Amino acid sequence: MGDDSSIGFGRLDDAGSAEDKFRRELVRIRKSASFRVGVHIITAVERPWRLILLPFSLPWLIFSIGLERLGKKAIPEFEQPRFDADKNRKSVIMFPTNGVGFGHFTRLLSIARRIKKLDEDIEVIFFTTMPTLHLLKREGIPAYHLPGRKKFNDMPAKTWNKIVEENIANVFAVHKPSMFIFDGAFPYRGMLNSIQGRDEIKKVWLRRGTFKKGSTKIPVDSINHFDYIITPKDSLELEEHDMEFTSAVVKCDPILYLDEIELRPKEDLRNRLGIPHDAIVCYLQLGAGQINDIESDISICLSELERHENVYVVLGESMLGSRLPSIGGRVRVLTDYPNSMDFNAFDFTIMAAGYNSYHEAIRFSVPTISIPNMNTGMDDQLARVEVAEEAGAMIVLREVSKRRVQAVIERILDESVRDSMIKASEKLHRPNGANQMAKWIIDEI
């Protein structure tokens, strides 16, 4: 059998891998509160003039450590481990976390599949907490999977982060990447420990939104672990960040999984789901509420749509959520990835105003009734869709009631209204940021 080194891969039993582990452990110890307090006391004992100030300096140190834990103060810089920079491969490690949906995963996969098309010599590897690994297999992308901490009963965060750190370090040791890209709302401490001091790897954080003082609990030292912060644009211009960090900011247009030429023909979905070609088809995906709850938004929309005999409804079902019940009649269920692949088949949609849903509807010019989720924390869905509403590309429903839903459905069933919305959407089209970022990454490695 040939040696792994002949094809450029590293080995887990290399001396460098063991040294890497010991160095990371040393840095972790030096950053610990107990070590820093101990060093502070010993230094005071060795220098008597500091001993006099100890009743004041020690509480201040403990207070500072508390601020660091809360993300209000940066952790002091310590000497970081240094690694051999002469053994990089044309390899990119991507780490998307999983939230309530596919946002993080989809953005990185959108870029990854384009990298592979532009330069097949570049190796793309996923390390992810997402369970949908079959989607990566479909694209020919190998993956390492680690379940999120909440999948384990009562596992301490410290234990899980240690697993993350060791697993990523092993992936680095084997694949020797030139770039590491993280997409998630909050950087895990175990991940940060694994990338610190690796100057031979370009570290990138792909993150929607900006960093505002007082609006994020992310410590500045966490941000500074990354060489670049990629921020995809939204429908409205976001305010510039006002936190001080060393990472360079790279902007791109909204990142979409598909380009127009990849959408399936209109007849494809209708043939598969047994929908007449002359029917009006509505795609309904609100993401919240139960169908059997007659007061939920999704139930109200369904009942009003069913009043129109020539309207068929396709319910979007997430691969991550619970299964939708069988409804029958003129209602079909679609479980695919991405469901936007069938947007040519829909005459209009009723959707929430999440980042991906919004930009897919605009980019593929699908007339949309948008019901923004007003309880999403930092994601201002209403502000996002108001841009399209002002342009005439979407109908925004701020409050849901049978009367309001009935009125907007009656309006969008008018073909002239839908034609006008399609034309308005075309004016809001932007290039696909996935193509831009794939080219940028290829140039950087």
The other form holds:
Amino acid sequence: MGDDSSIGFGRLDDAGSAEDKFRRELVRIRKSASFRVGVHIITAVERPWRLILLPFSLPWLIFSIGLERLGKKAIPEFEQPRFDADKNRKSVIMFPTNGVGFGHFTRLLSIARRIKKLDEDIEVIFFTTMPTLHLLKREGIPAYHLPGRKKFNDMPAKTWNKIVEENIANVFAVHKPSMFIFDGAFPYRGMLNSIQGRDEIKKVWLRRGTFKKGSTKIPVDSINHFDYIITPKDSLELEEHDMEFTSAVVKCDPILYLDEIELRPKEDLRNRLGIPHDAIVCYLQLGAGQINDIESDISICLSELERHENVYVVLGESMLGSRLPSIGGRVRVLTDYPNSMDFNAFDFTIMAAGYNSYHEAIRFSVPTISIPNMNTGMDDQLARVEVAEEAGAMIVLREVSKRRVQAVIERILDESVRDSMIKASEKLHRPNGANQMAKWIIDEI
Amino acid sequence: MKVGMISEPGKLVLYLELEEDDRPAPTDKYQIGKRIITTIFPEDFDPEDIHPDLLGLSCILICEPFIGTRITLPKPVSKHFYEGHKKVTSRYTIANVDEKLKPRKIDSDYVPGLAFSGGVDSTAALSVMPHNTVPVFLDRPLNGRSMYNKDAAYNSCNEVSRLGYNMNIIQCDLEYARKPVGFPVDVANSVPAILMADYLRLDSIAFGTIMESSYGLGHKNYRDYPNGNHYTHLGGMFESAGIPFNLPVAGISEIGTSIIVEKSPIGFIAQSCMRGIWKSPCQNCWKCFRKLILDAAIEDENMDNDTITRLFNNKEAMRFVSGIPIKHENVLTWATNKLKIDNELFSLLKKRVRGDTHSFPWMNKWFPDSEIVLHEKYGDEIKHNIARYLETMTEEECEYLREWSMEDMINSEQTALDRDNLVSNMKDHIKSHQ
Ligand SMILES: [Zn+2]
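Given the form predicted alone above, what does the protein look like in the form predicted in complex with the partner chain?
Okay, now the whole complex, with that chain kicking things off.
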């Protein structure tokens, strides 16, 4: 292990990296269908008794390769050169992809910043497709950035994967990490190629949800590239994985960027945004875009909130999306990271039920009217918030109509209602999984 | 009467045991029915924790009409409740008292309860109650023969819960203690809430009792409700058990509760018809008949001929309009007066209920005398909320109400003629549309 901090960076032009490049090329060739079919035929020719079986064995091989391609069968292991774990540095490479929002990025950053706090000797490097690198700077985390494939015009997947593979291999060669952590819904082929055979690096996949036969489109083979699958819990009890894979499963509590003590004081945001201290402040985050459509959820909420004179609205704007138009009146816009930094300032929120928003609202006990997004495929937002609804910690709007919105806003404006929601939230508090994972990682490297 | 109990967490069974001087059939209209009453609570609620006074009050509400001279309760009650009960009850006494038992204690952060049914009146009550009100629905298990459809009530409860209220649906078969099935005492619908009062931290219990039931509006004569038997006897017992009455809509007529439900943001949860399914009333019952006319009057909409034809094709309504007075006749007077509809049947109805001569412009307003039956802690908030939807009666209008009497109308021969005219026409109408 890389206990000895005197181990320095590797060099890109070290034989190691060039050798690695050829090694990976070799693995690729050996894995290719044409190579394997060719070898099969040659072996048969060399041993004529196998020639008799060829009409049966060859279709079987092709069928097997087909299954592997479909992810129904594991690809056989190929002989690999050995890398020496003793030469690893105390370094962790984290690879968050960009999903719809900040989910993957925030999760890894939450862990990374805690590792830095617990042990400043550990190097944490981001390798990411997310463009928000300035957020890493604040935490002193250096990053390699590779734009996502769609950022390039018509770049073939093969080309992009090759860049990923080469870049990660280079990062490995230089940083000699003890651990590699991926956070994304679907592992890129290029990334899998670069980590395959690197037995000296602990490979971790941080991923929400369970692997389920039929519903998961992830090939078993991709999962088996990882030594560990880390599954952060959600509001509902986790279901057990029902696919068979070799990786060990580690569970942790929901991962949040901030701990309660990091939240800014209540007056801070009010002073910054010019909101009277005695006003009731609602944080409204429902995805932008449709604010000009008066029938949209966000517009209905805004117009219902506007009827109450002591209510100010803070619209949450994402750093990734398009800008919100300015509305004026008692509406302000907040584009911070993370916006939960100001959760002390909000008397209540109206939000969708994404994983992060939900767990932040619960952890920081902010009374919430939740409008779950029903079209998020695998991410069952309604099931998530129903747990809080049952506990009395959130009000869930399954359909948005003027009357319903008016009714729930009137209720939540009542302090006694908010107090009881706060009490109910407190019963749902869990420790921060980011702290648990930071400690786990430090122990593992 | 002796009442025994057996319980386990989440379940309470009460046994009614008649004694010699009890009254199994208090009148020829009804008699005692089932003598084993079961209530199902949440799993984490242990009926052993119920304060004996609350338990005692619940038992009394279940068997009061059948008690002869005394009742022995499952657990001896406090001296406080015993004395309070004695003060307002002359017919019978409580047999067992625990001198050392402290009365129920209410903390300042306790919340108001409401015996909720899903209907218009209790929805109106919820609309004007504080937002932290805890509604409790008594869920009567069905025996198969009933016309009562729980779909609408369940949906109402579900909607209330989805608005973030701590809605409780508690299964209890106490209505079977009476034959024919019904509440032995009208406020017995609050029994689940009373039993759970400490668990739910309730400081009072509200009912959707409207002015027709409290002050006698639409009945023969005005009733001075706060000094009448219902309020002093039942209200007094509740008070001494530590769960006082709160009657937010006692000063509001059925017209007023319909207006509140129409205007209030939570009004959409109400369903008046207990036979239809959610959002689709049966259109064949007396309630549906009244509601169609009343809603049209409130919204100032006239009815087209098709609607009228369907409206009067209602056998149950025909039975009801043949009564003198008609149940809730005041509502029909007010509503038909506002509606200008050119239709023979409608005109006959209007004439019968005096909608052609009486307008009762005060009937959609709040009767301020009823302030006295609001729970003190919530009085101001409730009054404030009522004012959002309804005007307050002037002193002159209050006087009209206090002088309410239907005696002349009841005794008038013209009324009987008008009734006969209406009923025979309605009968022909129903026959021709079968
Ligand atoms: Zn009906």
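Just so we're on the same page, rigid core means the largest C-alpha set that superposes within 1.5 Å between forms. Numbering follows the first chain given and starts at 1. Treat the numbers as computed from the prediction; the structure is a model and nothing was measured.
> Just checking, between these two forms and with the core aligned, does R50 shift 2 Å or more at the CA?
Where the cores coincide, R50 still shows a C-alpha shift between these two forms that is 2 Å or more.
> Taking the rigid core as reference, does H40 move its C-alpha 2 Å or further between these two forms?
Yes.
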